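Listed next as structure tokens is one chain, alone, in the form predicted on its own.
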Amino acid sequence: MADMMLSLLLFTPLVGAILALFMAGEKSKYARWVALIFSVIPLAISLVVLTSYDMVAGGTQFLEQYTWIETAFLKMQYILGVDGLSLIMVFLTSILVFLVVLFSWEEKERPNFFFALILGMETGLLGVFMAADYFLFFIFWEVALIPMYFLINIWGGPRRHYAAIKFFIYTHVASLIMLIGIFAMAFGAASILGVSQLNFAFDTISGVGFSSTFQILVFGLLFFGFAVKMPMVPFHTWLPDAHVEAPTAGSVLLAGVMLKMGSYGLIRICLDALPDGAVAWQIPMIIIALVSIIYGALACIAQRDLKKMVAFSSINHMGMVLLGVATLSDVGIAAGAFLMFAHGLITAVLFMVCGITGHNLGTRQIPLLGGLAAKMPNYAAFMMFGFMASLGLPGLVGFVGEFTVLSSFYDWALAEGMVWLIILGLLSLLLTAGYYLWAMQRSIFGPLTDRIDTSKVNDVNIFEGISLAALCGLIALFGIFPALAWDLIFPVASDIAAVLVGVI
């Protein structure tokens, strides 16, 4: 059973999705129980894998490798494996899916389809983080995107069809460009190795020794695909529309996990397999990261819709992730990966709060809110906690991620004689504090609003409260004990940085 632990983790949600899908009619009310059971099992397995991982040995463990297509021209393999970086993302995915199912417990509209899509998406996301074959990585990448399209298109807001199509076009064009890059690496590796059979396995392609020109070109293709998914300016315009129109469950998984597919791919594929390309693209990556950080923060200040503000904040924070990775240092890469994990936990709280706002109050317009702390104290407490974590309050997980990213960027800027660039990072922190404190002051403090009817407003219900409390607990836990995640991530970042040092 241990030899198939990752496959069991991967396909359990898919089994649950199929079962939920066929629970139509009167049986649809039981779909939530199926979703709960088949989200608890992957979470339990992920914890077993996490606690069983040998941190002393490090590297890829729990490896599974089977050949599923082999011809004279092509060899495609089913290869799964996890290292510290994979593990932390697998845990993030499994815990968020479980909490999303719990948060959405009272979903009434076609619950069997709704929960089937969530579980199907979990399979795709887990596959992305566990795949050790480039083509398998791409397959799971696509599997994860399709359920999100339907979640937005069916359960979304008034402009859901436009948002879903825009999401689909942007992400699938990016996927196509990424696929071209993957095939280019496979053909290039076959040529260098002197074989006619294409092999997409990570360990076959990584370290082959592509020419610098080849690496620079292919890195650009892959970086485009990953930058759209993160998303980075100027490829970001699909994100605010998708978030605003998506149901709360969709927004949580989109921001909490799906955006991390881009930054994970950048670390796992681009830096590891194309070190010359990473060095050549370093300055463009840093410029794009800084522009995204400042643009995202300024855009947040201009928003009137609470959910749209949180959506733009993801551009700001994912820009910070890219900034850490783009330093190409061990601390910077690890800091970027840690901030990926931190942002996944924090943004889940923020979008759940936004969902409660829209559902309970009938509006998310900040100018229409006010004084809600007196009427909804639990809601106000969770909002304050999420906002404080996102702006980097010491003691919470966001502070650790942002501080280490800026510290690594300062070291890079100092070495390059451009230490003044750190001002842009610090400006981002000031702007972030500004828009969160401004939104919080107008939403939950002051006199109770008379611009909307709050006479029958309810506070956070039990299912929402459990989900939010669990996330807040994790945010505090990893903020106080960051080594729980850092010790898993840093050895991976150190190995990648060692390859890059040889190039630099």
Second form
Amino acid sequence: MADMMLSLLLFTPLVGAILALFMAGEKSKYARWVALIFSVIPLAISLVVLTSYDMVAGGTQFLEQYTWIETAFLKMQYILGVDGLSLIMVFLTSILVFLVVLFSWEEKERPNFFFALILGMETGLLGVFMAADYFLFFIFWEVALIPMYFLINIWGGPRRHYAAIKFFIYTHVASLIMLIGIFAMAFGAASILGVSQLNFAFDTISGVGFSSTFQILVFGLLFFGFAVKMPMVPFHTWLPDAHVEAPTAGSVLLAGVMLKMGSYGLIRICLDALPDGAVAWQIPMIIIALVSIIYGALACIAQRDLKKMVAFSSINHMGMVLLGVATLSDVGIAAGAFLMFAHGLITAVLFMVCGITGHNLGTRQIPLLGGLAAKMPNYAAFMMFGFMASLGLPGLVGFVGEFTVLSSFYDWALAEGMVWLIILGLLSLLLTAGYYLWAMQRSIFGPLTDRIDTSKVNDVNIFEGISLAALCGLIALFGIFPALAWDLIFPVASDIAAVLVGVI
Amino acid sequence: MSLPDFTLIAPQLIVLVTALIIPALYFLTKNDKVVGLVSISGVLLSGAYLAWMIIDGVSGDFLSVYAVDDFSLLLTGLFLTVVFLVLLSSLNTVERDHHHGEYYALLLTATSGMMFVACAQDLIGLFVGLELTSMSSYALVAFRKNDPRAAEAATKYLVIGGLSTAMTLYGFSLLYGMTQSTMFVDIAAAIGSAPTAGLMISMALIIAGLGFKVTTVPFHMWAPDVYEGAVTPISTFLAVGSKKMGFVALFKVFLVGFIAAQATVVTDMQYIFAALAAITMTLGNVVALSQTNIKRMLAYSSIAQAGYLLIVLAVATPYALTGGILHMITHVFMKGGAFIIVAALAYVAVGERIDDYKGLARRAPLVAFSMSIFLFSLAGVPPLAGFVSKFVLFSSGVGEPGAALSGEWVWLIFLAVINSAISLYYYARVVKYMYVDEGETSERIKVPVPFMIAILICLVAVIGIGLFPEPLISLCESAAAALMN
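After the form predicted on its own, can we look at the form predicted in complex with its partner chain?
Time for the whole complex; same chain goes first.
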């Protein structure tokens, strides 16, 4: 049993998706129960894996390795394994999918298809975080896309068709450019090892000793693929459209997990397999990160739509993740990864709150809202909690991530003799606090708005409340005891950083 | 001198004999279903014998012009699969027409020609096979002779086909004149000392002539009109069958005849093919974006796929050929499946405009699901067959396994990848129409059984090859090795 734990985790949601798909017509009201059951099981398995992971031994555990395709020219393997970094992302995915299912409990339109897509996407997302073979990794990477295309296209907002196809093609192009990078690595490795069989396993390719030029070129290809996904300025334009038009469940998974595929890939693949490339690309990465941070924050201030503001805040926070990773130090990489996890939890709260705003009030335009705290106290409390967590209130999970990212960036800037750069990072904190507090002031405080009809407005319903409360609990838990996640991430980061230090 | 081993050409003979029986049988029974089913049995019998030959590892020469090796066996199998699917989707489509005897007999003679091309070892055999198929398909396109669209398509096809034949033949004769042999291996041996100017002319004529067959831009104009005008099973046959035959002919002439020669002319030729590949895939995809008729859209997408296959001739390594053969095989199932669905829906009176597919997911869930799988596979979305074959084909441009990285063709692969993403737009649009939009009616559609069998075969193949491609890739590798050795 223990030796196929990860496969079980990976394919349970897929089985659920297929079952849910068949619940058409009359049976469709049971689809949500199927979804609930088949999202609880992966959550339970991920908790079991999490608790039985041997922290002392570290490294990749629960390894499963089978040869999938072996011919004269090609060797692809089915390799799954988790280390601390994967584990934390696997946990994030399974908890978010479970909470999203709860949150969408009242979904009325084609619920069978809706829940099937969410579960199908879970398989793709989990696969990305557990795969240890490039072929497998790429398959899951693409599989996660398709459900999102349908989610936006069918359950999305007024401009959903445009947003869905833009999202699909934009990210597909990025994936394919990344794929060319993967081809190059496989051919390069085969040529260095002097074999005529292309082996796509992570182990075979990393540490094979590519030439410096090769690494710099290939790093560019892969980084493009990951930067679009994260997304970094100037490759971010798909994100506001996709996020604003997507249904709440889609936005939560998109921002909470899908964006992290990019930064996860960056740490797992770019840094690990192409250390020379990473060092050469360090300055461009830091510039891109700083631009994204400042641009994201400024764009947030300018937004009138609450959901669009949250969408742009993702660019800001993912910029922060990249900033941490780009310092190429052990603390920086770990901080970036921690912030990934933190942002996943926080952004889920924010998008759920936005979803409730749009659903219960009929509009998400900040200037039309006001004084909602009196009318919807629970809603206001969750919103405030989410915003506070996102702007980095000490004691909550966001603070730990942002603080460590900035401190590692400070170290880097100091060592490079560019201490003044830290001002840009701190400026971002200021702007972030600014746009959140301002949005909050305009929407939930002050006198009750008369620009929209609030007489029949309901507060958060029970299912939404449970999911939000659970997320807030986790945000506080990991804020007070960050070591719970940090101790998993840090060994991975320090292993990667050790290789990078050798290069520098 | 002993008699040649006729068992080597048994699959070919079975198809030919069936083709000869059909008209007589139709004369006696006047029953379209009987001749249809007898044709299918003939093809199945031939396929079964062929499967035995593949498993048994049979190889050899028949009278030195007809080779039986891993390449020809695999490609023969491919062509038999095509005609099997076409026959299944014909049963209902042509039931209200006349002249069924001719229809089925011509389909089988066309198949016989394709099988001949797969096995040919010299220019004469190749040419005879090409012509046998072309002649049969001119008549097949004109099958509904009272339909003006079909008549127009057939005329266009005949004139252009005639032109392309003449050019091919002229190119072949020049080649023969310079090398004093019609055998590919002898040509390869003689080319090194032959004058380059003559070779260039001959090469240009052959590329243009065969370029018509495989719908290479700028010789592609006929394809959308002909695919649109012909009965849909025949469009299927042309798009996934006779086009593949053109590619097999190109592979034989260029990979065996020219590349093996290692002459300086080879590198020039590779650049020509690279340029053709680039233009063909880009034009095919860009024009497909604006199509409103599903058959025309599939025709342009088919032109784009021809562009991808031309990468094989540019890169010209055994690994590239492996990818090319693999892509030809997966293309049969995904493009064939899509065409068969169009035929099936036309039979139950759903139109051929893309708009007519709105709301299809509610009217025919399984058909809509299969169509989405075929289209996503054509776009190269994993884990489907099209992804695996594009994976191998496109990666071949990045490097050659085991050799030092040159990066010479990486630009072509970038272009192919961008094209692949463009194609996603028009494929995804059809999927969106089927799943997202509401149709004018939500009446359930009942698709006849033969269509359903053909669709399910393609569906299982597309998903199955996507998940377990190993045996097929191995077969393609040994086929590529057999051709390029």
